[in-house]
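A single chain comes next, written as structure tokens; it is the form predicted on its own.
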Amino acid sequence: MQVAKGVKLPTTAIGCDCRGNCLNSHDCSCAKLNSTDSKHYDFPYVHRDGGRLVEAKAVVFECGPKCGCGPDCINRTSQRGLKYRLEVYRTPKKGWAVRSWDFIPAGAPVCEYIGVLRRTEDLDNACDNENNFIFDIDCLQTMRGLGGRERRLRDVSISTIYNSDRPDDQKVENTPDYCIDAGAVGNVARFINHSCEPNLFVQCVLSSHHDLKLARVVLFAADNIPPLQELTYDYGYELDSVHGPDGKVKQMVCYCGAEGCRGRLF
């Protein structure tokens, strides 16, 4: 990930005192952040197949650079890079797409969305209408279920995830403050298409800091995915929410082919 000029990353999270690998969720301060119920402290991942996410969460707190555990810790599952052989290929109607040569089990991390971390307002001012590789870091909006997003605010308190250096951020708006621009710098994730019935889901992950507006965006398998099946996730557009430079609503036909396709991407 690259960081645009003018974007300041938060201070590093304190980290846990575990050694070797984190084994006891009641002793690991990072694991405790994943729940507000002291009776149900647990790691978000299980050890099977190199680490699987138990369920989609509002946010996943992983161990970070100041933690005492090593790279093999179960609570660093999404930080280990690409595990599956991914292929970018051409489709008749949707342009580029991505599939895996390997079987991907449900809950496994597939890849992180990588690009240049920018302020959304800076990108809007640039008016680059040809850049279709923008990923809004809309974790806060998803937690609240704004703009047609799947609401995920369950056991995580909003007050626990704000960076203490930014006390003015105590409100949730419809427009995310930051985005990932993969137009010129990116990885394989930029070629993964939308589907109204996807086999991947978006998960916000915090490891080196605890500011959700600047969270890492990781794509996980929603189901068991057989080899050579196209990988997709829901782009999360609300219909009639995209406007052109002239202020008029823009529309794009959806070619995902799902049985429950909404007919339009936006």
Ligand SMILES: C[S@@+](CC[C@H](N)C(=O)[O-])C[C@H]1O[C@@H](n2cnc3c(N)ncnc32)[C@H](O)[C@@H]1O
The other form holds:
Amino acid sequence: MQVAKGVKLPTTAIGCDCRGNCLNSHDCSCAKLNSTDSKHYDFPYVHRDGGRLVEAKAVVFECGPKCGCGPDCINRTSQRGLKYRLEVYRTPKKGWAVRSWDFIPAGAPVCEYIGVLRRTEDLDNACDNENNFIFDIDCLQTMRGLGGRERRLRDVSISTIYNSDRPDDQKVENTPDYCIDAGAVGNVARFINHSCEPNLFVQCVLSSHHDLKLARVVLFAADNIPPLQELTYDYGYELDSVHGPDGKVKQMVCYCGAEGCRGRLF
Ligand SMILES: C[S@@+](CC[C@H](N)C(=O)[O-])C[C@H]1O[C@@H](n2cnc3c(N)ncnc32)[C@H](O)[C@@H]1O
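Take the protein just shown as the form predicted on its own and give its structure as the form predicted in complex with this ligand.
Full assembly next; the chain just shown is listed first.
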């Protein structure tokens, strides 16, 4: 990830003092951050298939640079890079798209959204309206979803991370302060299209620091995904929420082809 001028990265979190791999969730201070129930701490991932997320959360706390554990720790599952052979291919109506040559099991991390970390206000100043590769870092919005856009969220509460008993807790605000701009610098995630019935979901992850506003954005499999099925996530636009430089509402037709397609991206 590149960092734009004016973005100050937060202090690195102290982390856990586990050794080797984090094995006991009751001893691991990172695992504890993921739990709402002080009697039942658990890692957010299970070991199956090299690590699968048990359930979507407002934010997942992983182990980071100052933790005592090593790179194979289960609580670093989203940090291990690409595991599946992803192909960027051309579609008739949506431009480039992404699919996997390998089967992807539900809950597996697929890729991180990479680009330049920018302040949203700098982007607005640049009037960069035609940049289709901006990802707003907005964990609360991501978690709430729009009309239940993430199927696996049903049983999940968004309250946990916003409780005030955490030292680095952040206040929830309406406009995201930071975004990831993959316009000029990015990875395969920038080619993943929107679908109204997606097979990926967006998960905010904190590993090196605990600032929600600068959380990492990782795409996880929402379902078991067969090889060669297009990978998609819900871009999460509210209809009529995007405006052009002239102030008029902008619209974009959606070609996701899902049965429940809303007809427009925005
Ligand atoms: C992040 S880019 C995705 C990659 C893009 N298809 C490309 O060729 O670079 C987002 C842009 O892809 C197109 N797109 C993504 N999902 C779409 C969809 N469901 N229907 C129509 N266009 C879509 C739109 O032009 C959108 O602004």
